[in-house]
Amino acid sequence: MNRLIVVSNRLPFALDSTGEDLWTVTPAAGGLVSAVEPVLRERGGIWIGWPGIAGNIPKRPFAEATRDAGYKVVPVALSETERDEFYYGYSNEVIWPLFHDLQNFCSFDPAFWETYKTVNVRYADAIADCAHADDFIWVHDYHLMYAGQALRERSVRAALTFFLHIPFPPYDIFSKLPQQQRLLRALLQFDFLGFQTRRDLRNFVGCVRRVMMEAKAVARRDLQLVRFEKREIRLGHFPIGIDFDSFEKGATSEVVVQRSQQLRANFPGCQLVLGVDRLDYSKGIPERLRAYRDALERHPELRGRVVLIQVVVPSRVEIPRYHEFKQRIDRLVGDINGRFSTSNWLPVQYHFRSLGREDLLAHYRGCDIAFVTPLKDGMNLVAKEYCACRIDENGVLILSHFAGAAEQLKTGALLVNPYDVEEVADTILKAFRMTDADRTARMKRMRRVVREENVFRWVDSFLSAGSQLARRVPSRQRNLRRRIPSM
């Protein structure tokens, strides 16, 4: 393998304006930045995305801001229309919540999709300007699903390969979205496809078999494997860890120490509950929070006991329903808190605000439960990094069951259906009153997997299978030359 080309819906850098020719660049945070940005800083590449902002994208500031990001930094523009039919549109009001098994909240308009397949091509034009043929081209979720289909069409030698970070639907859900056929006919064009859990990989067979007539699915111990159009596909799961050391020693750090302990002493005699959670309604932040009320009306030895941190970083505040959803919580928050409270125990204490670093870092070492119950999801890295930051090894995990992370933390976190009020509610109770050798064992065994199935390994392990295909790559099938007809 050459260069890594990575291509993702955002780069790892945003762009603002912040007056008349006057412009900021922000890096961004998260998983993928943390394990990618590295990889490409030693081994020299290009990082393929959105700045962030629509319209024209200044070239003189994006430049000089990201001159010394160590590769090259490719930004592609969208218009206004396109960044609300895009990315709002098609890639978060159908395929986001389809794929999380919320088909109600999707609004399937036809436009959506033609914008989506839009600005696909020209993510591919940016990546076919780029590309060589001994290249290994790395496109990232869901929002570039069409892409490998416009590589095809231009012709594009290099490997192509492609990660899922979000769920893939079974067939029942996938057979919902009006492009099933378009859009898995897209995504066997690359040669290589990574999903998170076996759980992904099996859904994705399963439609494949179901939908793709032509395609022959073909089981193997490792990468299995696709035949279609005289081509093979290899698809193999790939569950993203975190940055595990950097969790861990910014869990030591003094100011992370000091805002923990002042934590803990706002609240004393009491045993913290953490939720932190972005504004989704895949998140289950309401059926969390009615459990959380059926446990204190049930279990009244919980009452001035226990204090439920939950804190909700906004986000897609753009789109209606994602407003409808705040005051959703916002009415519940107030129910509880209404019903429960004393002169002296708030029993939720609710932030709508993002937290900064070490903030974060401080609520994860201070609190003694974490409640993490999304209704689908792909991973979710909040229940790794609690455990990263737990360096006394003790505290409990209420883990979702349809969270992508279940798989690999089932045998130290309290597995949970995120649906059954009373189950969690119960759930509750039993964290509460768990013994400290009871914690500080279930919480060594999840450390430990989470420290070994780190992001960097990740990476690696994608890299390595990928690298590994590209090479095997019969040369009539990496030189195609047959053009597929857009659907």
The other form holds:
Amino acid sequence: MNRLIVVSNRLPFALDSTGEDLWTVTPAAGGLVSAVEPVLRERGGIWIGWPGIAGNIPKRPFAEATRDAGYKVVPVALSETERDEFYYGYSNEVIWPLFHDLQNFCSFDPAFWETYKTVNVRYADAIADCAHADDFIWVHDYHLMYAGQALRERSVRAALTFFLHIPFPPYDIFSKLPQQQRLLRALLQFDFLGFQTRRDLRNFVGCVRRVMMEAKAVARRDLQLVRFEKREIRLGHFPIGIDFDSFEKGATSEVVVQRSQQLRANFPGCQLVLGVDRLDYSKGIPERLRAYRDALERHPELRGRVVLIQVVVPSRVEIPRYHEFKQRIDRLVGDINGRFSTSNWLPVQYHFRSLGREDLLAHYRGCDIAFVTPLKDGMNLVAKEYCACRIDENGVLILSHFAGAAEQLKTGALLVNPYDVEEVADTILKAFRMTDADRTARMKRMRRVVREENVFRWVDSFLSAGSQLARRVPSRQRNLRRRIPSM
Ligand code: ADQ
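I've shown you the form predicted on its own. Could you give me the structure of the form predicted together with adenosine-5'-diphosphate-glucose (ADQ)?
Full assembly next; the chain just shown is listed first.
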């Protein structure tokens, strides 16, 4: 078994200073950590990433935080300017909005690209310092797309693989990126590229065909190859899943059952509609609120009989656009509650905070309808977590066509275009009126998919596709590697 080196922007925990030599360690949440952490814990390896504080990394708290990890943790340090220009700047004000088809939200500041490269080179140095020829290097996500190129320049001989957690946009949108060619060239330095869905893979190949004239894309049955600079890069789609059993088991625990009953008891006679999202304009929260308002306006039978529980986790609030976006949500919630509430019914319950795991599970278990309507999303784990927690096989999922999860859950979910306020409003009514038999039939189908295509299968299929490559790479491609000039 090759040694695994996982590389991501953030480590699976964040350090934070709470005063003179006082530190807190907060475990990171989210899909990447819950997918990859158990694998590294079980088989050992190395995790390289940033511990979430700008400036020097304090030795003692870092050592304490990583002592029992079960794998080696290698920190990468970022200065405040690097955090601002690499993380907030290029990653989250250029790539994130562009790859979610929201090019008007981009700030194409040339300084961001320079810092993005500098930081990616630092990650590559950290990898090169500890990598051996037969290691399997797995780089994650949009923050580190340039790392492949920096690794090639360092003649790292291990298998270089990359997985993109967010969507890959179509050419018409990607072509707005000033660094389009440099970025594709950098990505093509990896040996193996994984995407969430067929759509993303197709978009990537389309962009390679249009932008990289010297690359040749070849489709062979279920394998997609790109030939570039005398190398073969393999591509595939690997929809990320969740730890189904752990959500299902958690949802049966006594405390979760009690809290979900409590939640329901707070809103007697109402169906509960749940939105759970990070604060992000890609998640379509204002559009969802407008659709809910339209549903209450045009379908009076819903008034007093549904409650929307919208939970928003604070995220990237340092970026001004996120701050403005929160204010828009606040105003819409105020408008809906001001217009429709009665002495004993408040149509929107809005929480701006992160939920603990038991509360999150209690919300999944206790709510009749999940309202997951991103404008675009790589996958969307909330949709899958909701299904895993519906052990009663009841519950309706309203899901955006533009979430990666739609490809797998379309046989059970009510799919909507999140921009079509009227369609979404009518779908709320449809969900509200749906019979138990229909709910069960749909939920069964979705649970089967989420159970089978779980996170362990995701890791296994990526690693096994990649390990075939690790066996292939030494003989065929390593000889062909040559130094590639920096762009
Ligand atoms: P995210 O954009 O973070 O992930 P998502 O897949 O929905 O989006 O994951 C969010 C996670 O945060 C879920 O596990 C959810 O349980 C948790 N969460 C959300 N709101 C919460 C709350 N209020 N309290 C507590 N927890 C909350 C990126 C991509 C996605 C892709 C994942 C994994 O943008 O498209 O699915 O990576 O690849």
